[in-house]
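Let's start with one chain on its own, the form predicted on its own, as structure tokens.
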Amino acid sequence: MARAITLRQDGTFDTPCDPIIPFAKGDGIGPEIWACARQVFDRAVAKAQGGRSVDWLEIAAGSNALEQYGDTLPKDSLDKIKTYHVAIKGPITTPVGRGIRSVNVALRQALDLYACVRPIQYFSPAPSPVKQPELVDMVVFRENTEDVYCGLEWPVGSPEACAIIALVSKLAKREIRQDSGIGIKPMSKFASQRLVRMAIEYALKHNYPSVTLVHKGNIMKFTEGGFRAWGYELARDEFGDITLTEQELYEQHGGVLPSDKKLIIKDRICDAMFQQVLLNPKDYSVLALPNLNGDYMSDALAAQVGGLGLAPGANIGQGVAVFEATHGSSPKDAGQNKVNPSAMILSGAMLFAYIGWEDVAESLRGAIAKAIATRHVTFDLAQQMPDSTQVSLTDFTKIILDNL
């Protein structure tokens, strides 16, 4: 019979051989990638030793539980989630300046999903605008929870539009125009730190050689500024016997890691990172964002190594973690049989991974490796490679299937 994760004192997972996990199909495509990723997932876990099996446990979010429930993100599915303490959704559709508010930004907000986490891998031979896409090799940290995306925010005209500007007027003696909209950029010391905490405990445990925190805090002093003070002052007072800052490493040690340190904090402005990613990807390994920051960053990074159909993710807290593909629903492409599950599938493995069965999360990666190498790959790939072959989804789910 089918069990419950449990959650130990010592915050790591009790999983059992046969864990129930919920699943959110999701919206366009989202149901599509999700049966194919399902048979990949159940294969692999077949697969491994010890007789382990996956009972799925569908939850409803966005448009059905809209149907059903009234509700994009229903109390039930929320409460599923915390009990099972994992979860993968299929993407979800937002509209655009209007409607119902974003579903992935209401989960990570009512369960606390501080930390986006982002891993960008080359899988040879995808397709790259980059020369030697196979140096990058990074793991984005985005902060969850605040920033811009945290929903504080008001039309033209509105009262609290009208009373913030007044406000900014008489506090600050500067002008905002009425015809404005407002929103509001809360970034706390708090926040950040628990995310840059996260962030060097896994470049740590993975043996990545640094953590870089970026950031525009030339120009947001206070919250991006802030970010940045807030991450050096954690990497001091919580792992200073094992880290060195960038500017230590050449100002004391002639750029030479001494033996007693095992972890290089940096940090970059935003904008001269996204040149630094491409010309020097080989010197980052680990990133601590904000929150929009690391909207654009691991897109930028996921076009680097193939796109957005390889480009999984997942929305971590604190024993609850909610797993997805970067990519939207893509609703123009629903229904057609053609579009790349490997985000997803990826994402099952970060899944996989996270609950303590590593071996079948390096056989998903493996497999989807061995599948691209075909060259027998779906349209967002074959469009760009050469030599290649263009094949539908399920055709593509079965080249998966056969690499296990």
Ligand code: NAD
Contents of the next structure:
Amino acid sequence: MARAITLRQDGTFDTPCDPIIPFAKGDGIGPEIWACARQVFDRAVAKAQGGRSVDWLEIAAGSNALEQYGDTLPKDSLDKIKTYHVAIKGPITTPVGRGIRSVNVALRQALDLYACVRPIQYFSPAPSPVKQPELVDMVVFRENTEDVYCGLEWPVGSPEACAIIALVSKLAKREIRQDSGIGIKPMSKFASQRLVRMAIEYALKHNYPSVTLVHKGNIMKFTEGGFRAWGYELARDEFGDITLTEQELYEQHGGVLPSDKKLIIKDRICDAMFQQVLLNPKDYSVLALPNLNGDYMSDALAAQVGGLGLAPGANIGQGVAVFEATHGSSPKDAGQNKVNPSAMILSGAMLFAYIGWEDVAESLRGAIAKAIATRHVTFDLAQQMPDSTQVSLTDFTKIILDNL
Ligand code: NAD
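Okay, that one was the form predicted on its own. Can I see the form predicted in complex with this ligand too?
Zooming out: every chain and molecule, the one shown earlier first.
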């Protein structure tokens, strides 16, 4: 009988050889991508050593949950994710302006999935707008709970907006135009530091050379500037014996990393960083960013290495994580057997690495790399890749399976 993954006292997972893993198919292109990804996961796990298997447990989320439970994110689904510690989901449609909450945002809030983690890796010969996409090897850690995404916003003329305008006028002696919408941007030391801690631990575990704090602290001194200051403070207080700042590296060590140090902590102002990732990508590896900067940066970096069809992701909290592609449900492409399953398969690779099955993760990444190298690829890549042949979702899945 399949068993649950359990969490040890020290925060690591005890993964049985037959774990139960919840999944939600999602909306739009979600179900067809999931069907293909699941075949690939099962084959990769079966081929790995140790007689392992996964017992996939379906949970409802999105439109199927609305039909079944009258709720797009039922409590039963949340409870199962908590019980089994990990889950993988397809994209879920958020209808615009119909008062339906975003399942994705609700999920992150309900489970306090405070870090959105997105590795950006190039698979040759995927099409790219830059000359040397192979120099991009970065992992984005985006804060997932605060900043302008916290949901505190009021429309023009609302009692709340008027009250805040009046308060600011009294406290700061500054006038905000009466016809302004108002949003709040809270950024705490607590949330910034737990995100930076996760980024540093990840960089150390995977032997990345640096963590870069990406902020706009020159303008927003007490929010984004706070993020920068708290990040450096945490690195010094909790990892000071093995990290050093970029400033210390050049001022005290002539730019040469001392043998007792493993990781450089640096920071960049966000607008400059968008230039840096285009001009000097090899100088950056793990990035830690507040919510809005991280949102923009992860899509820009995904474009540098071939687009959304190849961009995996994870929302990670304390002992619980939900894995999902960066892309949405793309309703216009649904049911046409044409989209790219790679982002979901690579999200699955992240899940397997997270539960300690790095060998399965590696075989999935290797199979995607080999499949893309055949130049028989789905439309999103074929459209821009010279000498390529466009194949369907199911045919591309067969190529991935053949390369496992
Ligand atoms: P989208 O990511 O669905 O589509 C954007 C573009 O990317 C489209 O041109 C599409 O053809 C392409 N694309 C997306 N996935 C692809 C794939 N696997 N292979 C090839 N091409 C792919 O973004 P959108 O159109 O802005 O959003 C559609 C819906 O998805 C909205 O309701 C939105 O709220 C939702 N959404 C959900 C999530 C999530 O569940 N995490 C994330 C983003 C958007």
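Residue numbers count along the first chain shown, from 1. Small disclaimer: the values here were computed from a predicted structure and weren't measured. Here the rigid core means the biggest group of C-alpha atoms that line up within 1.5 Å when the two forms are laid on top of each other.
Relative to the superposed core, residue 174 undergoes a C-alpha shift of no less than 2 Å between the two forms.
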